[in-house]
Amino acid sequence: MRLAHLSLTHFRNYRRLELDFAGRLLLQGQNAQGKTNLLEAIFFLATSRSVHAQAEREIVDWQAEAEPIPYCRVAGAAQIAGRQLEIEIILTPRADGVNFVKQIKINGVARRAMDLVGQLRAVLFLPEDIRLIDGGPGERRRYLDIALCQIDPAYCRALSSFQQVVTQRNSLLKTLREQEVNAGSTAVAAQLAFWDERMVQHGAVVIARRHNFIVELERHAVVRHTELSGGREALSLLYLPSFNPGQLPDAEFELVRDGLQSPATSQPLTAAGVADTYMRKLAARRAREIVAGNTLYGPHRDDLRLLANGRDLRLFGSRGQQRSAALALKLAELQAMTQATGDAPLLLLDDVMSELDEQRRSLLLGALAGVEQTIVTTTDLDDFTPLFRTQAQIFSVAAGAVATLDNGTPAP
């Protein structure tokens, strides 16, 4: 999988950009010049989602307002397993003048965002990805969802359906709370049965797939983290669903969830097995959910815990340990995605060297040797070995403009 061309119009600080490249790419420039924006644009092509923006209007260059119709366009051409892939995403303003409409085309045909995800796969590492360790559960769920949706379209459909059903079910639970109903009545059970069945149907797929993916991630992350820590730390990943989905006895599950022990084994889960346990949990906790007016159990309340030598990195890890664990997780994602799809995704690394010592830099560069296409940003080319630089296309980035460099020397 190789991205060969990137075209930007009014994306962030890029008014116009046409960039051809192949293989390894090294983007050098000072901060706030547009290096990260280039990585964001590529990831936008892969996922249709902005990395930093809360609203899509934030990624539209302010100079677009000078156009007759303000718009933003991101397009790319890639080679994937010998076939040509062309993706185009255009944002145009709605009638309110504030929000934007997103139009997606794949090889010239209009498609949905869900159809786009997984076409051009990418793994992105940003300095703020340390939030995967010290941030809230929502950060880690979002990470799992983006990775899995690129690998498994069925997961993406199940997640979307689950989210829609939860919204409807929460509305019903709030109504039941306001009516002060008897939670044990047959009428209440009948009202919730329709939404319970559909929520369990889709939620069980999400839970089983997340669990099995984390087991696979851990297998790769342990090796990468051992390298990055110089063999001093053993990394482990713990999936923490909101209820015991059935892979552990209840007593052991509670100890694992409370951080008092690690699971002895990590057995794979099936959606059918999770669904049975999930439905029983909802029936047993119906009164609690009505009082809360909210759905308390399901993948929307999952979490992921990362431990080094058995200690929770969110609570006890130094910044260096947390950063190494986040990087190991991303490199593990790269391997897991390659194995699942048969094609290595693009690897996008933003200023990854700045907080790594020399040993970790060397280990990371070694890990990149087998990656089909890596795009890396840096403020200092000296962070990379002469061999790495000679094997890469090098571009300078300044004020939304990109220029070719030759081994770190500006081209004439």
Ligand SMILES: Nc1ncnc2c1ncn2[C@@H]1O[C@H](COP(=O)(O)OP(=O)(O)O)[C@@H](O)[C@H]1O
Given for the second form:
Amino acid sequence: MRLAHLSLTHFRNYRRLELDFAGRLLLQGQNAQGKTNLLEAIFFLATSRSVHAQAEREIVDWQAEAEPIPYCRVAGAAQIAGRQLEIEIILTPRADGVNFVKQIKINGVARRAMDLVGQLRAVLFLPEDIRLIDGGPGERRRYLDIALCQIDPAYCRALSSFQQVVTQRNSLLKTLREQEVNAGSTAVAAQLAFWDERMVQHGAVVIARRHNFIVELERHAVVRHTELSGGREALSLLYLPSFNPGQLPDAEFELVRDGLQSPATSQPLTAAGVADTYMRKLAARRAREIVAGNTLYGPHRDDLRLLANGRDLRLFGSRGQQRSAALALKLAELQAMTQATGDAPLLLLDDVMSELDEQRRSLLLGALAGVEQTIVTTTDLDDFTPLFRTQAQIFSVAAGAVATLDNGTPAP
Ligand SMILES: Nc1ncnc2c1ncn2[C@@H]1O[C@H](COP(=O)(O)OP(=O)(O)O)[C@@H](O)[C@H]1O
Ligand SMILES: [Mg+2]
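Having seen the form predicted on its own, please provide the structure of the form predicted together with this ligand.
Now the complete complex, all chains and molecules, led by this one.
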């Protein structure tokens, strides 16, 4: 797939931008000029999410406030398997003046965010991706969710339904806690049954899919990581759900979860199988959840552990090891996404070359061969080989404006 046109209005430091491009794109500019913002805009078109989890209002140009109707618009035209796809996202302020309404159109027709995700797919590399390794579980869940939602609409629907149900279920659990009910009573079981059933139905789809996806990611990541470490390290990925979904005996599951043992093999999970163990877990832990006034089991409590030679990289990895693992994970995502959909996603690389040594650079550039379109940013064109530069359209980015550069010299 290929993006051919990008149009921005009041998106971060872009007042107005109309940009046409063909294939590979290289964006050069000093710091704080708008390179990351441009990639963020493309990622926003693909996922309708901002790169960082914070409020949407952050992406609206500060100066938009001075407009009669402050709004932010991101639009693009893409070629996907010979089809033309037009996407438009508009953010307008709500009456409260703080939050924004998001309107999405695909080929001119209003759609939900869920219908957008997966149409124009993108994998984004950022210098701060190392947080996938050294950050909290929330970062890793977010990573899995964004990747999986782009591949699998059923996953995206299940995730969204699950999140809605958990909110409802939590407020019921809080009410039950305040009422100091007897958790063992049939009346309480009956009250929870409705929400339990829905939560398990959607949650089991999410858990099974994450598990199976991680097995697949691992297959690709191991190969990349072996190359990055010169064969010295074996990477493994371990899915850590908040309860034993039934793949291992309980005692073994606990040893694996606590990092005391590695699982023998990873068999695929089915949603039906997970639903079974999930339901039993809830029944056995009802009292505990009521005391907590909160849902304690489910995909919102999952984690993903990355190990090198059996050691947890979050706890024991050096910066270099963590960086390699993050890169291996991203390249694995690119491959898994290409395989699952039969079409390579857009590859967005934000200022990543400067962070990488020679070997990691060439591995990354090697991965570009299978990608139809790559959009890269850099402060220094010399980070790229002359060959790479002749194969790219080069633009300069300065103060929210983009201009053509011809092999590194501004066009007349
Ligand atoms: N909502 C916003 N409105 C206007 N300017 C913004 C907004 N958010 C960020 N900026 C500006 O964008 C610039 C950073 O752009 P960025 O794309 O991160 O730069 P870089 O070229 O270094 O990647 C900063 O000057 C910042 O002040
Ligand atoms: Mg930047």
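Just so we're on the same page, rigid core means the largest C-alpha set that superposes within 1.5 Å between forms. Treat the numbers as computed from the prediction; the structure is a model and nothing was measured. Residue numbers count along the first chain shown, from 1.
J.: Do you see a C-alpha shift of 2 Å or more at A32 between the two forms, with the core held fixed?
T.: Comparing the forms between the two forms, which are aligned on their rigid core, A32 does not shift its C-alpha by 2 Å or more.
J.: How many Å does the Cα of E67 travel between the two forms when the structures are matched on their rigid core?
T.: Rounded to one decimal, the shift is 2.5 Å.
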